[in-house]
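Just one chain follows, in the form predicted on its own, and it is written as structure tokens.
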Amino acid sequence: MSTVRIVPAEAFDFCSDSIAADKSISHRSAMFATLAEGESIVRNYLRGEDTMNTLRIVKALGAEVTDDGETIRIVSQGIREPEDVLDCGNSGTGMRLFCGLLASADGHFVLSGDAYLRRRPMKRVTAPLRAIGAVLDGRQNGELAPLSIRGGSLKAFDYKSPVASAQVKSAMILAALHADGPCYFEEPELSRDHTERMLSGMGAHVRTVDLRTEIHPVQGLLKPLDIRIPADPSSAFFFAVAAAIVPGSRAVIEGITLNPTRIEAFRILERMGADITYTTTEDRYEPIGDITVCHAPLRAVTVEENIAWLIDELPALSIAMACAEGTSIVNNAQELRVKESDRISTVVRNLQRCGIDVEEKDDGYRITGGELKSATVDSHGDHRIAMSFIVAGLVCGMEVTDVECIQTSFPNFFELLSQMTEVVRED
């Protein structure tokens, strides 16, 4: 199990156009290419373990995939039955979206993944898909992978989701594209909308008014993608927090998506007092631009709205809260308990090891800012926990164990971090 030791950082001026490409959009670009007629072109695809698994699955489903190291070209001949189990690795996004994509495809498909993914709940997707005719099963009556799918005809639906989840919504939208009539999906609050934006750009009829999305079945194939994947706000946010908590520091992240459903964590950091500016440079499938973050004294904040927009960034935000003046509160974040780890418990336990006063709640936590102290913390195989506490180490020094998981989403994380401080690997 690999361990890293982080040395406290001096003031830094960081600028990068090589933050990891957006994981969510990378997954979707590969999957959605299977629905297109002609050649889809994808530039700056994230070359993390999870997204490369998705690309391998797309190839196993019959797509012709060529990759020159910079541009990926995908030509689909329609989805075909694979010869083997489809390995999603550590990706809940991959597994849940493939359920929707394959629910109407001709053939039999088995989705599996690593030990962590096989423990994550899947019934939030399998249950509504079954309700519209999908033949789908798994361990514990469809709650756990491996999942078995026998594609077939699907019924039109009007589904009200009990959770705000872009993964659930995307799975149902993909299923709706081949249902027998117009479909409607409603969620309690608006979750990330990459699927709607991208499929609309490909010619699908997907329209959202307030919290209700209308999807019409497609006739034939969609237009191919021609997309450059922007930088991932969830990955960039680690460096935003780093700049916010190390006095005298600045971070400039270039070529990042400025989609409002993806930069909520930056808005929260602004509310805490960080000096942040946004510059838009283009807008096709997604608004794209640059974000600059400068250090400033941070103050406590209560976070309880738009949780679906910042669920991945909350572990890193907890580090900013630990450095802020006052007591910060996170509510309505039960979803943190069913991510790669129980992120409520892991954040609380690890911050306590760092000498911070933290109270765990069913749906979040209370963090009273104080002086972070050096400690040894366990990531529990969760890439976002690992990177969050590595960033905390920029203030006080830190040893973080089980960091191989970072490869799933941010392969060049340590390369970029080394511009700020010394990183000692202990394999």
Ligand code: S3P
Contents of the next structure:
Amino acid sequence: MSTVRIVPAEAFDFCSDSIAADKSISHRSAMFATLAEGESIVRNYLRGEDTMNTLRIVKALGAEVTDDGETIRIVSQGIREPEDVLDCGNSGTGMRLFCGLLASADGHFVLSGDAYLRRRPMKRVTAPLRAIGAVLDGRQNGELAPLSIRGGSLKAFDYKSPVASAQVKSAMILAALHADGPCYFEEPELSRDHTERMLSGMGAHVRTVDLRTEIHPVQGLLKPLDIRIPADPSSAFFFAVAAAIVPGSRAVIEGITLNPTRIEAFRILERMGADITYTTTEDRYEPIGDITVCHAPLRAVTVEENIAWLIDELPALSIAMACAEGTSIVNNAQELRVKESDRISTVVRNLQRCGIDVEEKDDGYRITGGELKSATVDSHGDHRIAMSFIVAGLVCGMEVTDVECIQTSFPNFFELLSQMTEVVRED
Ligand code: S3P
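The block above covers the form predicted on its own; next, return the form predicted in complex with this ligand.
Zooming out: every chain and molecule, the one shown earlier first.
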């Protein structure tokens, strides 16, 4: 289990066009290429553990994948029954989206993953898929992986999801592409919409009005993808918070998706007082551009709307809240409890170790800004908890244990961080 020690940083001016590529879009580009006719071209694919597992699964399902280190080319041969269990590693996105993709494919498939993923709830996808005729099972009657799928025919549906989850929405949209009629999916709040944008770009009929998405089954195959994956706002946000909390600092992040369902955390940081500008440079599948964040004194904020738009950034935002003046409140974020760790509990416990006054609630927390103190905190195997507390270390110094998990989403995190401070690794 490796540990890092972070030394407090002086004011920095950071500019990068090599923040990790977007994880959500990378997973989808590999998976959706299996639905296309001809060669899909994917540049800047995220080479993190989660998305490399997805690429291996796509290969195991019969796609021809070539990779020259820069560009990945994927030619689908239709979905073939794999010879072995499909290992999603740590990735809930991988497992849940593959459930939807494979529910109608010819064959038998078993999805598994690491000890953390095997504890995460899967009924949110297995139940609605079973309701439309999918043959799916798993431990605790389909709640826990390993999951087994016997692909078959699926009935058209009109499903109202109780949870605003892009993973559930995407699994159902993928199933709908091979259902026996037009399907409708409704969610309580809009979640990230990469699946809808990408599949529409590939020629599928996927339209959303308000919170209701209509999906028509596809006849045959879709157009191949030709995509350069933008930087991941959830990864970039660690550097945004770093610039916001280290006096005199600035971070410029280039080539990042500016999809509104993904940059809400930057908007919240702006509401807290940080000086942030956005510049759109292109629009292909989604808007892409640059974000500049400059330090300014932060004030407390209440966060309770559009939670799905900032669910992955809340741990890093909690560090900004700990540095802000006043008491910040996060409400309606119970989904944090079923992420890579129970992020309400891990954020609260770790901030308390750093001397911050925090109160845990069922659906979030209250954080009163104060003086962050150096401590030893554990990631609980959760990449975003590890990176959030490393960023806190830029203010006060920090020791963070069990940091290998950062490889799941941000392989060059330490390389970029070393532009700001000294990182001592104790492997
Ligand atoms: C993701 C959706 C989110 C997010 C996850 C990636 C996706 O999960 O937390 O990191 O790519 O669809 P939920 O949709 O379950 O909230």
